[in-house]
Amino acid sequence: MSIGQIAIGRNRGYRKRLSKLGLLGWLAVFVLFIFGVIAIFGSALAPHDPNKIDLAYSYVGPIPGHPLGFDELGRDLFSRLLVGARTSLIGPIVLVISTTLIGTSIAILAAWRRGWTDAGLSAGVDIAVAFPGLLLAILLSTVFGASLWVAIAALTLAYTPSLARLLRSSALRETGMDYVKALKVLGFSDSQIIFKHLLPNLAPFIIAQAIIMFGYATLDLGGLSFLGIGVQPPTADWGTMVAAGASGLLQGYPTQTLAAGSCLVLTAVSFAVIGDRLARIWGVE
């Protein structure tokens, strides 16, 4: 057996064991997988322009052609809904793929370095971990303005510290196996490694992580957008609709709020339910 087949031997069978997810884990991917479509085609779909306003018809409930009745600037609620799934989601996308890239970047680093490398970076990471992504969402979006890409920015910030934490220690252990020192000893190069072998064999850890991530960022980014630092009116987004119904909570008109806030919620759960699946899959926890 070659040295790339023994590097890459654990990775094999993982596509079979995704007949593993279950019933439940198969729900949460149909779930998603109607979100994604939603969310690239919203804009399409919606029945009326999602922007429009008509006084006339604030907090009315629903009549034929508006199955979600009106908010309270009259806006259609379900138009919004569609397109609003595309900022929910982008954002989390562009979060999660930021994080990772930089989370894994450190974690690897330390790994492959060890020695003051890893213990400038394990410090820098442990004092970085100590800072609430809320404040530096709140901080950065007083010195920036408030907005998506600040939120983003923020909470990238925030997530970053963690997973590389996570990583680092199943990094040591993947550069502590004999392939490496086999793969070192036949004079691959660090990038050969490192590449082709080390992070092949990490990419499952990654990935569940990355997938639980992404629903806590889409109630993160929510949340921010509900606080009004994230996504700015008039902008269709499910956390914006969250806050801006709040008001017609107290008028007996609960609508809005909870169908935005129960996208967020199914969204943010299905991605937990298919992380955990994963992670037990490729036995990972």
The other form holds:
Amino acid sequence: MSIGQIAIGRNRGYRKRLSKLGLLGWLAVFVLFIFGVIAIFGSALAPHDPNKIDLAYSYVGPIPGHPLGFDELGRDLFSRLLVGARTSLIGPIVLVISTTLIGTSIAILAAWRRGWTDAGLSAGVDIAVAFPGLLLAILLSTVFGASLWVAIAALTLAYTPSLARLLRSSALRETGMDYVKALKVLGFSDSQIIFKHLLPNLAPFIIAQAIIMFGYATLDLGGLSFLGIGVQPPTADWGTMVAAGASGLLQGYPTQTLAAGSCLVLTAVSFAVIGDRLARIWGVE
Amino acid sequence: MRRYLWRRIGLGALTIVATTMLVHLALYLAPGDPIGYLLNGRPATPERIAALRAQYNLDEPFFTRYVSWITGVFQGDLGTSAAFNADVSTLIASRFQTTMYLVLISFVFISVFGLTLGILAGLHKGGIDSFSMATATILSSIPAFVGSFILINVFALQLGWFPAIGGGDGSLSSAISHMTLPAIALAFSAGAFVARTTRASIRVESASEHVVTATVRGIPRNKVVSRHIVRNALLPVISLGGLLFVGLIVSTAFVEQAFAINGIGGLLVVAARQQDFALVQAITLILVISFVVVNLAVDVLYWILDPRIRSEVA
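To test you: the structure above is the form predicted alone. What is the structure of the form predicted in complex with its partner chain?
Full complex below, order starting with the chain above.
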């Protein structure tokens, strides 16, 4: 067994301790599993065409076959909620993956090179961290027009600095450890050490952060869609549905807004609970 | 103190210049040529093109253009909004007070609620701690645009305690009754954030040597808590308040849309949707300036509250 293998073994206990998620944690996993299934199969599960307009059914309450009733244009709310799961969750997935990739790269680059690279990157991060993501999204959509992709790009820019800052300090601690020095002395290449040893050891922290971020991402993208600078109507999406139901709510038909809003909140709470528990289990709070 | 302050002011000015330059530069990033972008779908008459070229100094190099814009700003000329076909400064001025009311009332809720939860959770372990933190987790997962409608539905429509929409007629009492629900909706996630930070800060402070010493010396618990723990623990929370401020102004966009309030945040989003560059640029400038001013105020507050900084700098 080489030194490298011993080092890898150090943090690998984290899979076993997953059973410590607790009742609430597993409940959250269950909720997300259901939402995931709906996001994948939503259009097949939907009992009706989510975009079929029938003004005769405008704001009609629940009737057999339509458990949530209809929206302002007489579209089946339950179907729209199911189909909307996909748009509402795909955006956050892309956002979390891109942020995690870029943020991790910056953090590891800074921690590995140290010196000027670190100083430069950290200074950039320090300035960018204070810039509100919403303002960035507004600026970018002013210039490039409003779309889900512009919103994702803006939030990636906004999230990356704080993730990079968090990861950098863990990466610095890790690169300063004896096993990294030992591997260097043994003649392993930088990329071998980074990909085979450093990243696996940082993985619990990165995964916990990504999961916590997913909750925020769902709410922020939903919020941008609500404001009209994310997903564009008539695409069914939880954020745009909250906005579309607003006038109905004032007239006494709150179902659309509250149902879509609850889906967003439930998703966010679930990710927050799981991320929190994982961070505690893996000791990376 | 003076040198410390001047350095902070210089840094603030630098932030303002750098940010506004970046925003100005963004005009170049727009797909297509700037004129096509600024026309924004309106017919391209020669007069209109000439007017836009003059307004944005498009024939000048970037730096000249930036300088002439910033000179105009100092003379109170923020440009003309393409979407509203009106003077940008008039558009902003008429909405500024509304948004300030909203943000200030929200700040009261955030402080009261975040500090109470955070201090309670920080000082007591066990039940109170878990309960407070569970509350914080749930509240931080209720975004302002969902929270607004929950509040409207319950407290305006069902109970009728507050008006459902609108910003009031400008008087303080009507502002308070109209702004309470929006301010609470705005305070949910920021309040949860403050609660978490306060709790962590209290925990660190409680475990510190000076607190242990004070306890061992037999100083009564409530005095240790108020003078040794809370006072020190609040310092990082104050700087958090400075950071939260601009985010809060921008986030008013959500509650202003939900409650149909005419404010800066709502205006900013309408401007973005209409790709109204002059308006977005002007509001961003105001936001950056308020960010710098608030953080300057936080620095001064730190100076007053924490004698250690005084000796460090002096």
